[in-house]
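Read the single chain below, which is given as structure tokens and is the form predicted alone.
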Amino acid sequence: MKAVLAAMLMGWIALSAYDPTHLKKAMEEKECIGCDLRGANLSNSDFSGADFHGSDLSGADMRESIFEMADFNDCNLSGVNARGTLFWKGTMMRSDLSSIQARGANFKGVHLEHSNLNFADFRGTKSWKADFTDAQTVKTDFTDAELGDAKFIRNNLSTAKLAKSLLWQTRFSATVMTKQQCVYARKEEALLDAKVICR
């Protein structure tokens, strides 16, 4: 039994261990394309304009950092701690943000097209004008999120939480929603086209 637990622990360490040279490059140059930054500490730092395209940042600590206009396209951001982090006008297309902890983070103007947001915590985020087109949103929590003028196109939001979220001028198209979500969205002056399915 001890041998099994030891093997499991070693496997977890291997999965969460970043490459020190990659972390040094990221901290010094604000650029690390295709890097291994699993579990790395990137908190409380300014990475404005940084390029992390194609990198693995799963489980990283990114709390309270600034990633203004940063490139996170094709990245693994699953399980990241991004509470209070600023991603303003960045790009996260085709990325894995599953189970990200991003409560209170700023996603204003961020491109999240074709990304995986399953089980993501977006509570209280400022996500004005964010683009969620074709994003996966299984049990994504948008409670209290500011989603004004954001885009939800070809999504399935039926298991997502939208309670108390701000949806003024939010665009919903070819999206699956619950009847309750549709009623709430219209009350919030969201824009639902004829392709939205309310069930």
Given for the second form:
Amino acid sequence: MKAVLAAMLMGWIALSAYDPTHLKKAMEEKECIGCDLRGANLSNSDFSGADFHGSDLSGADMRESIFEMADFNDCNLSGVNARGTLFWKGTMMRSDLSSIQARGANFKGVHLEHSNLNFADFRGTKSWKADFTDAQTVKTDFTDAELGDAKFIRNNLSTAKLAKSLLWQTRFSATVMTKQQCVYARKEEALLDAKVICR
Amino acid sequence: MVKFIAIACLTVLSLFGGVIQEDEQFKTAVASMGSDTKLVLMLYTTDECPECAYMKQKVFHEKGVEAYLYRHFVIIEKNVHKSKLPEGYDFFGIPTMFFIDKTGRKKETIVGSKRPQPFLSELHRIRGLQ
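Condition change, the form predicted alone to the form predicted in complex with the partner chain:
Once more the chain from above appears, this time first in line as the rest of the complex follows.
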């Protein structure tokens, strides 16, 4: 029992072991490239235009913060708490957003190409015009998300949840979807091209 | 440098008109109401705004919304990059919808798009505001 608790404690320490100098730099300069910000507290702050590319922010607390036009390319954002966070017009290409908790966050115009969104919670997000091209979407939850004019190209959405999502003019190309998802998307006036597989 | 700043200031100021009562679109909208007690819905848009298109092309024409909207409101649209914007009507997001009574009093502001049913509920609520 003690060994299990010790292992859990060590695991928690490892997950939240950010570099304090990196956090200081991020908070003061709004720029921290290739930084170790694992488990850091970045909540309720304004990071508009910040540059975090190549950083490890896994498990960080980013709730209610503003990351307008911020650069998160090639970042690890897995397990981040981003409820109500604003990422408007930012870039998150090739990043790991698996298991991110982003309920109610704003991803309008965000570039998420080639990102990992497996098990991500995107419920109720405002993701108008977001680009999900080549993103991994295993069990991604888009319930009630606003995905109008967003782009899904070469995604496998068959295990993702799209219930009650807004799909007006959402573009799907070469995506794999369930028949039910296809029916729903067409009803929502999404644009499905001939390469979409409904099965 | 001073010249440049002056030109920049004039450019910015040129986008802001006078008070809403002097705005030509507003005056036309009020005139079109006659004796009806409608509200003006002033919609701020830009060219590249899918949410604006969603409101204009989809929500405003949705069953249930359209009849109520046009019975009780007069819509005017301003492209924030091209139109003169009246004083006191700043915006923090696009689309922004201002609801204004005949006298030019702002009754409510909605930022962002809304789906048809919640939008209709908002219209009912705003119309009931004193």
